[in-house]
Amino acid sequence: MSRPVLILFAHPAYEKSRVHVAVAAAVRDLPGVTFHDLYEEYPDLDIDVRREQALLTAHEVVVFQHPFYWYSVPPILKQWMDLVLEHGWAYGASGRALEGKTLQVAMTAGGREQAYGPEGFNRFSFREFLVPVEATARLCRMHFAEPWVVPGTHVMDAAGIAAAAESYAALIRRLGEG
């Protein structure tokens, strides 16, 4: 891969997720990919800001991989954003560390796709729920890639999970190739 990819993985109940286990396995060892499990690295939630900033500096593509968690990101990923994306480093007049890099969201949702839209149970689309993440990318002068979403994981069979894992690996390879 010509563009190194950093996957920031956050799943508060990883051992229960059939889909994330499969999609993580599909990308974890790809060349040029750094798979960084935030809950594994920081079980006490004490995030090493300088270490995380160094990881961001070393990669051109940043992927937030997580389940759709209470209409947002899991708590450790929100905390990571709050602490790591500092004014004067990630944004602000002198904060240009992430300028030109790509931010990709890769998430799963238990509900089916039709539940997410103006006529659906949740009334808003996935893209609408992700506006805060997109705004964060824009603030940091990053390119916000079209989110990759796997809905309906609660009813997904083994073939669907395998297809999602293959699709995700292909996405990560494309992102790495630029």
Given for the second form:
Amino acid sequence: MSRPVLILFAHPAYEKSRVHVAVAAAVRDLPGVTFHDLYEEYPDLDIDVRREQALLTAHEVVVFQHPFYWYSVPPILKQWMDLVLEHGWAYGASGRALEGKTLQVAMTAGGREQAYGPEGFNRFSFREFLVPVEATARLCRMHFAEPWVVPGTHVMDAAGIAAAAESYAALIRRLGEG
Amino acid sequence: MQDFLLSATVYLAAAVIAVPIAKRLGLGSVLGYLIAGVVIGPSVLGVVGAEGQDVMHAAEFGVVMMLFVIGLELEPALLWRLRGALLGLGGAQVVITMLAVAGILAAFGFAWQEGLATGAILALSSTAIVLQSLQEKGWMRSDAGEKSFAVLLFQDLAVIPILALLPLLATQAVVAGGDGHGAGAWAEHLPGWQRALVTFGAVAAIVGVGRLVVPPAFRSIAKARLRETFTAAALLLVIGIAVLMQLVGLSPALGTFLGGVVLATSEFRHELESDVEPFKGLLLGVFFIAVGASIDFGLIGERLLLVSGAVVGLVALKFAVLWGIGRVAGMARDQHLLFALALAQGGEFGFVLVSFATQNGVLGEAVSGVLVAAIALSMAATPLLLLFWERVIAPRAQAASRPVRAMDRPESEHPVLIVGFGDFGSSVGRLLTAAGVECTVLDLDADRVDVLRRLGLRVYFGDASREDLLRSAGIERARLVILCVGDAAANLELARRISHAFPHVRVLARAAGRLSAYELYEAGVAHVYRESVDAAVRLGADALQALGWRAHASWRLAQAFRKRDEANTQRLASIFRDQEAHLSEARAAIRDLERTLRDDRLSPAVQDEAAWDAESLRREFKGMTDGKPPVPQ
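Given the form predicted on its own, corresponding form predicted together with its partner chain:
Complete assembly follows, chain above in first position.
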């Protein structure tokens, strides 16, 4: 791939997940992809900031792959954003380390698509809930790609999971090709 | 005496030369022994001759010991799980084979009595060869392994009714003498009800003594710390059971198996196993050599067609019967092929039964000669059949059905071995057990083992510095060995031995202090845990909190300290023997650690968390006059 892809994977109970296990398996060995399992690397949330920054520098596309918890990212990903995206490095007058890179959200949600909208149970759309991430990308001068969301995982069957995995692999390939 | 030593020399030399060669060629030890037997037997070198049969009888004691060891490995729960396979598969195999052989022989014009007797004899497979081969290849725990074992166990049970049945099938005059299986059984002459009573009494005695007398007796021997007394006691136990069984006319192998099962839950399980193991191995080896030596190539040469037809027919028929049974039982394809190939041979009990049947006038000398040759050759063919399965069938079957695994989960067949179960080891063990990880625990303090077992923990008495004991505790299948012995020198010695002899296991070791940690790192242990560090670091964090630090900040500082201190210790391990270099490096490390942790003036926590400290951001905002955000639009 011409643009190396860094997948920041955050799932505190990966072993219990049905969808992420399949979706991750579809991309983790793709050429040009670095699959970085944050809970596996930092079980105590003690993130190695320098190492993470070096990883970001070495990749062109950054993917947040995670389940949608309480309308937001899992805690380790928030911790990662807090600590790694330092002022003066990722943003601020002299912080240009991430400039021009792409940020892609790839997340799963238990509720169905219809539940996320002005008329739906949750009132707001996925895109609206992801405003903090989008703003983060903008502050870091990154390109915020259209989020890839798999809704309805609570009721998803094996065929649906397989389709999601396939579509995710296609997305990652496309991102890598630029 | 000299004769005995001479034969012993020949047998041992044959084993020492043939087995390593056979194993290197990938043939397995059983085939090595058999070939060695053929070579030293009357047909080739003729170094051993007529006494082959006697040696075989003596070496059958190896089978007895093997069943004891197998019994030790089998907990009653597993045996209970196998009951369906034992009765269903075992019963079907014996009955169908018996009837099929009788039918075929009837078609050749034999009397039905002869056919039935031959069928009963050929229905039995070789416990010795099959179990030894399966164990050597590590297939005992597979579906085919467990089912084969159940069938063999049923066959061993079936020997008793067959022995009772055979005299009823006599068509010829009885040969005087009458050796056979029940020889020396005084219970034979008792009336039926008394015999039954004696039999039940003997079984009850094994269970009772095994449960009530053996553990305390072994405990007191263990306390005396006399290793050879322990070995002697183990042998006494096995031989005693065998003699008792012979007296009441039961199979000694079954008796010792039962004894083994009774002791399988005792804390001396692994120690007993490794004490009996070498005797078992040697005797079995001699037994296999004797089987090889007793193959009568003269007879085979004379009646080549008949004997080869009998061997091929025997193996093909048993294979077909077992294959059918395996299918009906719903075994996976490759497994039921293995099951059928493994058991498609005559067995050592067959030799006994042939001579018994001949003496009782059931079979003629002509038939019995061919039968013995066919059984021996089919036994010799078994390791080759298993080799065929391993090389040809298994790779294809596995390629066809490779399971897709999403992730690595801890598997119960790769257990953890914990050595030393004091405060430290038991904390580790309780955590792992709570997580559902099965642990085997070895400890050398007989009193402590006793107490822990009463608490319901699975702890075994044993000296882990013995390689054979580690083996019988399953170190070869283990993924982790956790060394928690309190005596630092003993712990280090264990770490050295284990990482040398079993390089596949990951060793996690407790270290008493910094020096122990250095030595363990130096011995190649990658995972070293100083026993006091975590507690000390927690105490330090609590102290900071008591001094007014915020809880999270003190906890994170403590974690950062621990990680850096561990990295420093590992680094310094390479130079700790050079006192000067070590001291100066250590001084530098301490300074470095203090500086790193104290560097950040505003946050008391960790330097790396600069992002949570808005100082630089405040500076940048202050520097701006027009109030614009720091990022250009």
